[in-house]
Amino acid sequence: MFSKATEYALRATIHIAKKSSKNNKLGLEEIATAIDSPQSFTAKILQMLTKNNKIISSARGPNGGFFISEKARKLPVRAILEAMSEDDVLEKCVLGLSQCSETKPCPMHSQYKSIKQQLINLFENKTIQYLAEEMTDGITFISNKKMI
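Please supply the coordinates for the chain just given, on its own, in the form predicted alone.
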């Protein structure tokens, strides 16, 4: 559904929200390992997420690293999609047609319409903090590594 970069951005943000604080910043290597992503690719993704400190914040220096502010924790998950310039995926036609509409629907339009609205609601109503808390409770996971 999303690009690999956006998938990693979602995972990275959730991991950072779970593990970091203003006093406990995470390094690039730890984040990349936790989300099962190449470090160089993770660095580019984190650069996009830290733009204007909207989603992720970073600090340089010996005690530097990545963290998420209390304000950003309250953002809807859709904010991550926006930071990655991929929030339009939720609005597009499932078949990728530019002219798909109520008056000129694609063959899947009527069936997908309610699913699309559910996806929009999911990404707009779940916060970053909510997903991090589910991770903390052990209910969910974000890595493809085998669980022991």
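With the form predicted alone in hand, show me what the form predicted in complex with another copy of the chain looks like.
All you get below is the one chain by itself.
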């Protein structure tokens, strides 16, 4: 559904929201290991998410790293997709028709309509913080290795 870049972005953000705080920033290496993603590529993605402090924040130097503000925690998950320029996936026609709409539907439109709306609702109504909290029950995971 999403590109690898966006998958890593979602996982990284959730991980940072769960594990970091203002005085406990997470380094690139820790993050890439935790979410099981290629380190250098993850660095690029974290940069995108950091642009204008939109999703996550960063600090250089010793004890530097990535963290997330209280304000950003309240952002809808869709904000991550937007930062990755991939939120159009949510609205997109299944057949890839740019003009597909209610008045000019593709043959899948009426059947897909409600699924699409639920997808949009999911990404717009659930916040980054919500997903981080889903991780606190000890059952839910973000890597293919068990969380500790």
